[in-house]
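Next up: a single chain in structure tokens, the form predicted on its own.
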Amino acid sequence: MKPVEKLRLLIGEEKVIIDKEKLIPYSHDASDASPVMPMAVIYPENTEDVEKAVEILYRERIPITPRGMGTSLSGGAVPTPGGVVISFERMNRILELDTENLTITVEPGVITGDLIRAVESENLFYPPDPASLETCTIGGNVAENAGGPRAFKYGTTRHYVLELEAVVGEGKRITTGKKTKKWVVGYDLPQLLTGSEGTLGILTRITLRLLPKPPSTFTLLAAFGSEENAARSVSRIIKNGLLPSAMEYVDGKCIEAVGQEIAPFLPSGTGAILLIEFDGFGPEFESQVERAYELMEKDGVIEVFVASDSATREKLWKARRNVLPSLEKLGRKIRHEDVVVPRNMIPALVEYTRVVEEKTGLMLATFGHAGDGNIHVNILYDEGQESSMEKAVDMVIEKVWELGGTAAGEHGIGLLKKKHLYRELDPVTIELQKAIKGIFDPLRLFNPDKVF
């Protein structure tokens, strides 16, 4: 009996598809990695389905790619030739929202935005907020250790993971971590699984910690005449002891791409913007807002627009979240480089992107989470310009390392950034990490060809 027939017999015919037309959406993700058609797509509805599927696939030596909604920008959700995709679209339930202990337990297919709205309805707060929150899933967020604008103040997904259930090699189920705030019994496997990009195990249940919702939020849109001035202001604000919940940088090319969504809020001569948000309590919170304006004046801020109501605030954040989709609408291919540099080196990185443009003839558009130095460098190119694109990537990454940074901040290594890993990590560290994978996944069937 063929493996697909075994799967259909064991977990249900309606949970396994092989129709080629229906497989096409699962052959690629949001990156520019080359598509690969999977042999089949499996839609588990519970952990038992995952266990049964992995047991069969492991026995048959078939590669397995777990998938949320395919929003990966590094090729992490692209299948392996001859492999199958396990899609978590049907495992999308919120299992428990514990308002007394401030935890939420969910299945991996829950959309991040839905989780955020669910906890806020109880006056609670889940800080990680990737730009794709209306389409990405919590399982994908944990697999990639997703961040977002609020990561500067509140940290990334890993700071909220308490307990994980996962299926590892041969279809074995493990539960690791605890719902308690403190836990030191054994190695911290939840943190190891977080950010592992589906290469160690397949997540089936996730418990996250929550916070009380901050009572006040204040959003500023600061317009600068140049990208360097905006970038310098980031370091100045933080150096002076202010702690915004978010500090987003957007360059002139991205502003132009977003167009009328952001234009009404900006004065003429705007070359870059900072979208800064403070949250907190009382007079101390309000004084930070006033101090931020004073500091930005030293870097030649043209104008600061204050979002005086929640509707305006949402418009500003919608425009920010639409930066990448707006660049994609320009009709060109995009290589997304997700780099991090020390905050005081952001101006140098931004300035260097112009050098890359001159030497490659390509357009580079930058935006990102300036508060923690995480800048998304987007390289736009056309068919036939792949070699120029690769040259641009190499130039950017070399500069990032020169500035004391890292090649990947929150999008993962996936398929596209593997060569960076081999240059950024030493050989002993790489071999140690490969050995860890071998313990969780002896046959190396979980999302193979990713990371290493």
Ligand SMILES: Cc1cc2nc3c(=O)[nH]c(=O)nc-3n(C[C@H](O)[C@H](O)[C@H](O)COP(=O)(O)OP(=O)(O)OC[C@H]3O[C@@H](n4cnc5c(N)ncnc54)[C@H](O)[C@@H]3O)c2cc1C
Second form
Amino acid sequence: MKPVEKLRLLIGEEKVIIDKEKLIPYSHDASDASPVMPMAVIYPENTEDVEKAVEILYRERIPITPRGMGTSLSGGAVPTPGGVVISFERMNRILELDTENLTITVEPGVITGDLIRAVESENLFYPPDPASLETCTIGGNVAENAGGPRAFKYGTTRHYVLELEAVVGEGKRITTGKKTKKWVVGYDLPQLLTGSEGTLGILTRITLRLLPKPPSTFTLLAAFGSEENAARSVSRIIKNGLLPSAMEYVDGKCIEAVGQEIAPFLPSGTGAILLIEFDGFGPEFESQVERAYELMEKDGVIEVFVASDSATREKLWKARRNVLPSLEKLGRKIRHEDVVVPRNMIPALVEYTRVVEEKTGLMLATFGHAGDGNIHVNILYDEGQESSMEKAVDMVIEKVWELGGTAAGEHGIGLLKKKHLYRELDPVTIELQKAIKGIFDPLRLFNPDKVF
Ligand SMILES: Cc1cc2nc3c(=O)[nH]c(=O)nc-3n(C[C@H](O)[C@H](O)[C@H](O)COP(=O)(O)OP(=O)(O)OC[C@H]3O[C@@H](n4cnc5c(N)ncnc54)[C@H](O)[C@@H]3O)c2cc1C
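Okay, that was the form predicted on its own. Show me the form predicted in complex with this ligand next.
Entire complex below, previous chain first.
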């Protein structure tokens, strides 16, 4: 019997598709990695389905790519040739929202925005908020250790992971971590699985820590005449001890390319914007907002739009979240680099992207989580310009290392950033990590070719 027939027999016909037309959406993710058609897509409805599927696939030595919503920007969700995709679309239930112990337990296919809304309806708070939150899953977020604007104050997904259930090699189930606030029984496998990009195990249940919801939020969108001024204000705000919950940067290239679409209200002459949000309560919170305004004036801020109500706030955030989708509408290919530099080096990095533009003839648009020094450098290119794009990538990454930064902050290594990993990590660390992979996945069938 063929493997697909075995799978259908064991977990149900309707949970395994092989129809070519239906497989196409699973052949790519949101990155510019070349598409690969999977042999089949499996839609488990519970952990038992995943265990049975992995057992068969392991026996048949078939590569497995777990998939949330395919918004990965590093090629992590692109299948391996001859492999199958396990899609978590049908495992999207919130299993428990514990309002006494401030935790939530979910299946991996829950959309991040739905989780955030469920939590906030109980006056609680789940901070990690990738800009893709309406179109990505919590399983994908844990697998990528996703960040987002609020990571500046609250940290990334890994700071909220308490307990994970996963299926590892040969279809064995593990439950690791605890729902409790503290836990030191054995190695911290939940943290190892977080950010492992589907290469160590397949996440089937996730328990996350929650916080009380901050009572007030205040958002500012500041328009600057130049990128350097906006970048300088980021350092100034941090140096002066302010702690916004988010501090996002969008450069002049993005505004030029898509400004009318993302923020038609921007004054002419806007060369860059900062979107800054404060949350908290009391006089200290209010004085932080005022102080931010004063500090940005020192960098010649042209205009500041403010929002204290949720409708206006949503309008300002929509402008920020639409930057990448709007860039994509330009119809060119985009290589999304996801670098992090010490925050006082942001002006130097931004300035250097103009040098790269001159040397390669390509357009580089930057935006991202400036408060973390996490700048998304988007290299726009067309068919036939691949070698210029690769040259631009190398120039940017070399510069980032020279500035004391790292090649990847939150989008993972996937397929597209492997060469950065091999240069950023020392050989012994790489061998150790490969050995760890072999323990979880002896036949190396979980998302092969990703990360290493
Ligand atoms: C417009 C846009 C904005 C974005 N903004 C941000 C941002 O602000 N911050 C940020 O961090 N990222 C951002 N991203 C990147 C992306 O959304 C995140 O990496 C997200 O976590 C991926 O979730 P997903 O459900 O789409 O996962 P997928 O893309 O389907 O998968 C991502 C990786 O996780 C693995 N995986 C998925 N589910 C599981 C599972 N159950 N078990 C094990 N492995 C699994 C996959 O194999 C793959 O390696 C953005 C992307 C886009 C397109």
